[in-house]
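One chain is shown next in structure tokens, namely the form predicted alone.
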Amino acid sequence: MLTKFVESYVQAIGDMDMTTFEPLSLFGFHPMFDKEWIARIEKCMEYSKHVSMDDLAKKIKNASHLRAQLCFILMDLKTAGIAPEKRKKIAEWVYSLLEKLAKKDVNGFKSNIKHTHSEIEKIMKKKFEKGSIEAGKLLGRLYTSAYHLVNGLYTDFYTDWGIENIGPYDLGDGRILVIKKFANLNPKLLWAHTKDFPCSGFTIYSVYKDVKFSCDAISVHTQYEGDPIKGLESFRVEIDGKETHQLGVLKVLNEFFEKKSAEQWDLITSLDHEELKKKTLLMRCFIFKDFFEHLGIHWIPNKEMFDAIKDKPWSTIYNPPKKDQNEYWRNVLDPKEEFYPS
């Protein structure tokens, strides 16, 4: 099944230009402490032995940011120089993740459904709104400024961490459900300043009538066929876990998050270097906070990760073609293959 995974990712990746991440690109950044990252997911390895694999998945929670995590995970199997036969079981090892967290359509072709009819079923019992044009206006100004908002505290590459697009789920009758959900928006251990946020996420559930939804792996790639504002049927929002429907406070909260998303991009981007580094060095394993320490594992960097990117300039292994990219990422994220960036 790796194989149809690499294969999702690639179509993700697409045409996608990779020298626009900011403020730093991952392929300059990981390659950096590859073996050290390696290092960490083997111990993880060997800890999950003694701890339910079903409960371990559900620390990640997030379908989308593990499918990131994994392909990040096999870009470091090479460029770290891993052996092929660590490589396969390590990279089966966080797809057999994967496979509990997402319902259908693992790899995430066209959809990222984590959710079972059951579950749906008990949503769509709850209260919901009628839709409006204000109202679809309003939501989408809504998730445009929390997504910026997600992309400073954790940079353009670990998005999928603070925003997973869900569904979509046929609900019958030209009707689907998608679920958009905002979480970890006040990370105080990354940015002591979030501690007074008004929230620490919220969940837009649109139902939408004549639209049809489609994501690809990464699951902010989204796609929509129709008008998702003229056909917004009804609406349900839900502010860290409570009901808030009032076109006024959605208002203030997308005022909010505006204002606060230019603020965060400008702290991050002022960031020197090496202080650029270890901030992002520590935003990838607080990441993985809750798997980390439900395995038993200090979630901090350890000082082998923090020497390994001190005073170095970014890494400049990779170096894919301007066009024509696909052959290329396929060779890099199929562990089997004997590719490796240089």
Contents of the next structure:
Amino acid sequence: MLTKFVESYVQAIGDMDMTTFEPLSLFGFHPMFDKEWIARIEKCMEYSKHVSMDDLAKKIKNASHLRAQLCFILMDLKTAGIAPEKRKKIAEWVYSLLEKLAKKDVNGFKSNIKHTHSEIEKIMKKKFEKGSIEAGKLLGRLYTSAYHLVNGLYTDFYTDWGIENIGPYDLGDGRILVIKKFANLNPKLLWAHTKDFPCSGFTIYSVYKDVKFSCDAISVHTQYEGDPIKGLESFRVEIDGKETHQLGVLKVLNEFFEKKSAEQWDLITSLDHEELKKKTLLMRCFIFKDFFEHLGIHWIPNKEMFDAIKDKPWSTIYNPPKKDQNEYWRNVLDPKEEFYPS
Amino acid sequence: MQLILTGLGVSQGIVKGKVKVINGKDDHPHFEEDDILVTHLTDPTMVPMMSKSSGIICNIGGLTSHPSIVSREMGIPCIVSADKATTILKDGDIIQFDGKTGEIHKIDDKNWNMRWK
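Please supply the coordinates for the form predicted in complex with its partner chain, as a counterpart to the form predicted alone shown previously.
In what comes next, the whole complex appears, and the chain from above leads the way.
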């Protein structure tokens, strides 16, 4: 099971240009507090003996987010030098949560399937608007502006907490449904100013005709075959769960996100080295808030975590080769491999 | 047409238009509808320009970088990893590029203003 997960994530990482991460790279950040993070996960394992794993998985909500977090934990297990048996035990525990969230293609090789057939039937009975070039372009712009807001709220590495692409679901006759869910757009505990944002999230349901969609283990890594603008047969938009089809409202929302995405980026890139580390540590704990609290663990980073990152430069422990990195990442991620970044 | 640069095509479509090299958000007021956005790497301050642009070219990036992802969502062509694009291409250059093959051609055509995808 984990071997396939590792293969899927290596495929996802393999297409990345590692020089593009801003304003920081987790490869330089996570190793600073790897032992402390693994200790927190072990505490979760211990406390989870008293709760239902189904209920616990629901606190994560987002399968793509959990895949990313499992990947980061696999890396931490190696940089922290955790023993092989313990690595396997921790990794399998996290993977068991993923199995409860994903209905099919658990490892996310080419899709992110979370709904049952009957759930999709229920969605398709709701009201959808007819697609058009104008609507397709506007939805693409709305996606772009909200995507960049999420980037500033959660950096490149916790993006999945703000965006999850779900699907594709085959509707027959060359039609598919793809769900683009934006959530946690006003994380007040992380960024106080977001309390004034008009919504916490929105969802775009797109029905495409003669368009193929795929994503990898990271659901924002989307690919289309065919034209998603011309091929948009119908769509539905919900803002905080309420149906909103007026293009004028969506235009206003897009303009708001365009403005806020730039402001948020200016804010996060203006943080100095120490502030950025503290904020990103807070971020990593925040995206597990509901999960930790369900287990009776306070979500805030503990003193050991803050101490671990204090006055430290970015780590340089990861040194993948410039070309053909897949083998390197496979060895890093696979808990069975006695390979330790150094 | 002269092939002047090749990068990694990450969002399909062929576009012809005027280059606007963007070095930061302060260049925003000079960006016009359907200009081709040429930059080192897009960032969230460039979202209004991305929305107006008819295509995006970046010096760096991969298949799953931000400009690649959002170009596919907006249905506009995009090339990344076009090394030194911001130096080789100049403001006002008229180019045609293919978001599938990654080829960027410079054209000398006074009647260029007929865009297609």
